[in-house]
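Heads up, the chain below is alone and in the form predicted on its own; it's given as structure tokens.
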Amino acid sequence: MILDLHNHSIKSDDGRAKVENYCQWIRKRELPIDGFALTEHRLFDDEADYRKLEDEFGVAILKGSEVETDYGHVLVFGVNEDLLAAFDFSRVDLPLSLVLESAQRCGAVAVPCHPGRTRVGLCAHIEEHGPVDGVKIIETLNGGSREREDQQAMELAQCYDYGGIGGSDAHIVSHVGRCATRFANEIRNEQDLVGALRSGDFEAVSWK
């Protein structure tokens, strides 16, 4: 099963795509993905219900978040009430160690994204401040990153034995499906996604 794990809808402050339009684009272009995750900036959308769209278009639509830490941006999957109470998603200066520890304790997974990107990526922060315990997975393929940035991310993953996921980081409809993550088993919901990520049985893929 292939899921694009990093996308933003109009619920993000810089998102320009409606979720329905992502679904229509995937069908129209016959993109080779089985679903996608919405990772809105600094918030978790616990109100939207996309089950009708999932049924209509035959795609899985999962929800996560992208939070901002002192080591750059981080995707969070498996968000639940415990995690929402653990830290303020709207902060732009969250300690990465707090996000990692909270995710682990609350049954979620935290994944630093676009690590090679200037200022908001993990690579530069590790170079300056050293690695952070608890990082197990990073986004090695990002649809919005330049080739050198993805290369830096893959080198970082190899250096520290991190797992690597892929996501498009789409903010507009035509950018969905540029990068994704292939899983060995079916992912039906966010809990399945957390289990699959924790198992380590996945790989990043790209169509950039």
The other form holds:
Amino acid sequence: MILDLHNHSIKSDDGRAKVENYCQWIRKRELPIDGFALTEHRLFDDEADYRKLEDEFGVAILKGSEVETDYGHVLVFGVNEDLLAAFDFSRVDLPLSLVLESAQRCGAVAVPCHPGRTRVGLCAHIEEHGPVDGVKIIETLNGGSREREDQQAMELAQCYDYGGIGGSDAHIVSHVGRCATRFANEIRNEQDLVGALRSGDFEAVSWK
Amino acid sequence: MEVDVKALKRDWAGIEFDVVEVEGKTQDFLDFAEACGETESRFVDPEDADFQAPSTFTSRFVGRRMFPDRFPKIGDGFGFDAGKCVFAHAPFRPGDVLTASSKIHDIYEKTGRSGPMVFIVHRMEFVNQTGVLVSVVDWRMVQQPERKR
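Could I see the form predicted together with its partner chain next, after the form predicted on its own?
To see the whole picture, the full complex is given below, headed by that same chain.
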């Protein structure tokens, strides 16, 4: 099963894509992905229910978030009430250690994204402050990253033996499906996704 | 430069600081429609019974001031335009006079490749002479606290 794990809808302040339009694009272009995750900036969209769209278009639509930490941006999957109470998603200076520890404790997974990106990626911060305990997975393929940035992310993953996921970081409809993550098993919901990520049985893929 | 965005929002969001009036003119509607490449009759034909301004027409207006008096300056740079969002609620017809009031709708921060950014959402609400809300325009401006000129 292939899921694009990093996308933004109009619920993000800089997102320009409606979720339904992502679904239409995936079907129209016959993209080789089975679903996608919505990772809105600095918030978790607790209210939206995309089950009708899932049924209509035959794609899995999962919900996560992209939060901002002192080590750059981080995707969070498996967001639940406990995690929402653990830290303020809207902050731009969350301690990465808090996000990692909270995710682990609350049954979620935290994944630093676009690590090679200047200022908001893990690589630059590791160079400056050293590695962080608790990172197990990073986003090695990001649809919005420049070539050198993905390369840096892959080198970082190799160096620290991190798992690597892929996501498009789409903010507009036509950018969905540029990068994704291939899983061995079917993923029907966020809990399945957390389990699959924790199992380590996945790989990042790209069509950039 | 440290910016307490939550305090900024608490102190300034929601305060109306400017009001202007604008009048709907047929030729202005037609010029705007042509510039946008509109083809719908209600936007390009003054004889159409439903003739009105294109939906994003109100985005062309600005108030007399961008910020309230004494609004704090963030960083040394000028900032930059981060785009406009128009919510069209009711038709704007020729001869209508809209009252446009400005306020700071939201202030939030984020981090990006170019460093920390503070987004200030300037909202203009346009109400016609009968009290009907015609349009709401949100204009995002970015200020960079660490940016030096």
